[in-house]
Amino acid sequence: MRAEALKGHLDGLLLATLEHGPQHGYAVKEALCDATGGRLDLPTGTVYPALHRLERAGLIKGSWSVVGGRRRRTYELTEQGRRSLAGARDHWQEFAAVMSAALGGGPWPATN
């Protein structure tokens, strides 16, 4: 998948990856890759700066630990991050429905 397609959605993807519990940075990257069948294999140079930005914004919090003699930072969602994730999901549902209608010729809003 092209990086341009992720613009505006990376934060929501990373927050969703942390929804089920704390993970260290590389595990977040790998979980996203696994959840998408390898279609979103993001470079660490994309994931780590985004995690740092989310932490500065108060959407996640990080803590340092030492595992196997190596320091690593573990991240978890904050309450503000959970609210932001809910908003990102709502935004994505609307965006996907609009794009599907435009590209597939279906009605907007979608009728069930």
The other form holds:
There are 2 protein chains.
Amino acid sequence: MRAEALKGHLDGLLLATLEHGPQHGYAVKEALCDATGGRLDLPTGTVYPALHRLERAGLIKGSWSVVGGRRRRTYELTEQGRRSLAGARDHWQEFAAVMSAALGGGPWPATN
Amino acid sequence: MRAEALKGHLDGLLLATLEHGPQHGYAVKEALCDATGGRLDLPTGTVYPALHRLERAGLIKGSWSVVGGRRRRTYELTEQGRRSLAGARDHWQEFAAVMSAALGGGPWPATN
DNA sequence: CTCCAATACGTAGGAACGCTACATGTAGCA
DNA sequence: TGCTACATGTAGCGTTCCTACGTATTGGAG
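Other form of same protein, the form predicted in complex with the DNA, not the form predicted on its own:
Below: every chain and molecule of the assembly, starting with the one above.
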């Protein structure tokens, strides 16, 4: 998967992962990997800065804890984050429609 | 549409537009605008550098001409460009599948 | 005749993003 | 002892698209 392809779409993925409940960064990364059958195995250098960015933006809220001797920062969606996730889903629909219209080769990936 | 969303996906769109036949830059921009119902109205400062990039990469081939007193650079797909377009479509399918799997809220945009 | 929009090309500079590479530290197993 | 998995973090880089210009022609509105 091309690196640039993800740009602008990562935030939505992270928010969507946190929608299932509070998670720490490493768990988010693993959850995304699992949800996509290993096709989206993000480097930690991508995940952590993105989470920091989301927290600065007020879309998620983090809190430190220690589990099994390891420190964790657990994040959960804020109300604003929930709204942003809904917006991200809308934007994705829009973007996918535009891409499919312009890229051609079958409007929607049929059954795939 | 968020600016970042397009990153990494523009090349495929340009190649797909040129698949219908040779076009000059401005016409490509207009064609994309039309194909998407005006939802993708790219600035020329995005289109021209992208075409230059594709030409440098050997995916398209340009040639100058003059029509109605205006100089035009008409581009057409190279064989390599055709292969790259096929790859771009595959990558888009893959990417869209990953996004839908992780973003949730209905695997495919249903009937939309 | 003048002005402006549309057509048609171009570049410079900036902002944003994700990745690579590295650093730190714990737990657990061979 | 050494390695892997877990868990977090930052600095710097490369790519990409956008904004804001600049140039030039054609043709229509006023």
